[in-house]
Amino acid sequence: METVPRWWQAMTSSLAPSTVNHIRERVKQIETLPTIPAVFLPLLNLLNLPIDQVKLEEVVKLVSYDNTIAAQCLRMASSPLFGLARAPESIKSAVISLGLRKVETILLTCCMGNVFSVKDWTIDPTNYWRHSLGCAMVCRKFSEKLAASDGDKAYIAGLLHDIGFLVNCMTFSKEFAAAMEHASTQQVPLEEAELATMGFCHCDTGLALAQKWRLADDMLQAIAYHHHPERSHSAQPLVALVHLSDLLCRMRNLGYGYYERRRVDLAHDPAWAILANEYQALEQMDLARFSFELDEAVGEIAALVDIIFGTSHKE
């Protein structure tokens, strides 16, 4: 039987149990998809684990163990986007030469692509690589930024947050297809039309997922709050720092397709004011400069969408 956080009992006590039933139900079925890499889970918690107690053969094993897998990585160590000076001959080598760390996020953002085989997208499938990427990508900058401790949870904590709109697509495509007109056509945020025409939203459905995963209780939150970082009850820096990460990303066109007619001010959204209190480093961060230093991220971050995904995934 699995053990259900209180605080998630909590938040979905806002749904009808009749509803969370449902998305669990569902939820199910995606546990029979083919798809899913056997490397992915052991993965997440190798990542879970301190950098002093990884272990250089165990990550080769698992980088080796998906030929797909293993050759995204080899091509993706090899492009000029992670500088180094020749491509790397073998696993072992890319290991070594990107570092412990470098590798597992590659090779967690590779088995991603393969984890969703979704036939029938309701979003673009561009667009969401993008957004996720590019909020993983921001989420460790960010990070950098506030000299936060574990940049790599954060890269993962943004690359999951939106793992919902996927299990929509799989599970609930009819349903979210109609969440997807209503928000372009209003032009409000994805979440909102979710709400409106669904009853539940990519929250609801990705939490269902990371739980049945048994994700770590910080990526739980992560998924489930990153529209409320103020609702976290454990994790409130990482979940605020994806909050603002994905609103950055929004900003600067790296949304799911269609305009958002929204003001963001970032300085006094909730978030800013719970990592202000985390950390020291957001009073002397120059939030303009950043903003540009986004900017110029965005060509490496649609580059590494055709590298990983292939150019099936190309507008």
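Positions refer to the first chain, counted from 1. Only the largest set of C-alpha atoms that superpose within 1.5 Å between the two forms is called the rigid core. All values derive from a computational prediction rather than experimental measurement. Compared with the form predicted together with the partner chain:
- Core-aligned CA deviation for R75 between the two forms: 2 Å or greater.
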Contents of the next structure:
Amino acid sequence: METVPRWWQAMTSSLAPSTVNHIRERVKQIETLPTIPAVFLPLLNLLNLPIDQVKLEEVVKLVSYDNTIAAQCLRMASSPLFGLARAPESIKSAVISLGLRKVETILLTCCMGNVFSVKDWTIDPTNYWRHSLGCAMVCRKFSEKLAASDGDKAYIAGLLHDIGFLVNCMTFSKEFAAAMEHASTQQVPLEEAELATMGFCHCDTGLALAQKWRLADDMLQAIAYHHHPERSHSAQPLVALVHLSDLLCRMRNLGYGYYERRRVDLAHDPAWAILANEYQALEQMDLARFSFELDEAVGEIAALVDIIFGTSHKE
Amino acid sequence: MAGMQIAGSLSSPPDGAAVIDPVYRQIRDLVYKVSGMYKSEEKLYLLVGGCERRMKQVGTKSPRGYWEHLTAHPSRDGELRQLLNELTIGETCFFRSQPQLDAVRKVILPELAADKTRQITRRIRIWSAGCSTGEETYTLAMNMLEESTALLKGWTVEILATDLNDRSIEAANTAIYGDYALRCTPEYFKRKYFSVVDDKKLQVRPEVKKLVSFSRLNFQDDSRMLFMKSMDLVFCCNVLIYFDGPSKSKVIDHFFTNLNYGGYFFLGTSESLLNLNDKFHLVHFPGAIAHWKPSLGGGKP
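For the form predicted together with the partner chain instead of the form predicted alone, what are the coordinates?
Whole complex next, starting from this chain.
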């Protein structure tokens, strides 16, 4: 019992003692989660550095450890979503055409597909990756519309926000299967179904993994609070951005593969107010057009998922 | 390569459509700015086709030349209207937007049925505004009939359908349709709500027609617009695209007044209000967008 981390106690303080005990037992299993691939964390750290301190050679060297990732990266760079007409010949030329930051995010995306060797996908892996990649794209695009400085960080936050579902698949697979079943038969949001059937949700398990990986605080916040940005302790605008992008994806055919019987009023969501407070440009945003533009990307995102994640989830 | 395949299966653009003259994207943005109708990247070939047909008519060969016609030529307003006509040809059919119907049946009707104040009157009023030849109107009526034995048991459903064009209304009243109009209609609905006229045509059954009344209405006629009261749902698809900013704004204000508190206004699937009205809340349902008139008190219904 002493080994239960403090964050876990804080997280579960609102739950009944018997539930907490049950979860505590399972927490031990989180310790057996896969370690993050060698390239991922250094890359993430590079993303946090000011751009003038990042050396192109470092990125190229990192990627050269893993040919698969480098190859996937080049294919992804040539997708219309990233704007290159044909695949660059090397990571170096990709950086020249797209810029270092964009290439870093592409590399991180490719890494993600190779992190998890989930054997029993409770959730449809294609839906999962489409949603994560879609949310990443929307986060970046949303940032651009707001003229926010860090679209790349937003991209990564979008990519990682639902990582708890993967933890659920690996450590709570039976319970999570029941939650999925509940969500799709009742047509309710997945997080609601998790709380109703398991008593905790992917935000909690995702946080556990993110802490184990020692991700930066803003990523922890996005993972833990993307359903309730108003509760986050820091990085609220980023968390709010992920929250809205997540909802938008789920309303525009990039959800979890079932009908969510709900109405979403983005501009009157507390997250919208948080963003409006930070970015004046939000007031001028044409939300309808933004949604139509997202539709355009759906086919492309599906294609990218096949390129990047196709092999890993067929295992 | 996979990208091309998937894009192809989504929209079936003609061969060689991969390279599109950037001017067409300029035209797309102009069309959106003026009309609110958005042709997404995967439907851009439809816009290209429409422009090419118009280019033949006006006798210009290059997209750039046509751009001049749309922006600098004295007849630019008329030309834009002609282009909009081209872009909406053949769009009308039964079951055009399943996500809109899902939003109505799965989210909105349960909301209305649970509303205690509405339980006294037990009445739902729908306005199909700019109903053309009746496909959208009858689609709504059939879907309401489907709910009449479940969610709407004991409720009265009234569907008012209006159009500016007398001939359209006549056709809507006759209610005989061919394959093209029925191309998206599920077999179940064809069998249940249509009778066979001949091997090519079906007619809407009387029990569906009973729910609907058609009449002629001009949206610019303010006094008659005020008369369309107490609506729960308003559908107005591909009509407002033809209105200029001020008239559009006025019509939208009318729709807002015509709706009950908590009511919904639907446009075409890729049509936007262009932020012309800040009283409506833009709300999302899976795959569909609507404009919601907030309940009294402003919160959730």
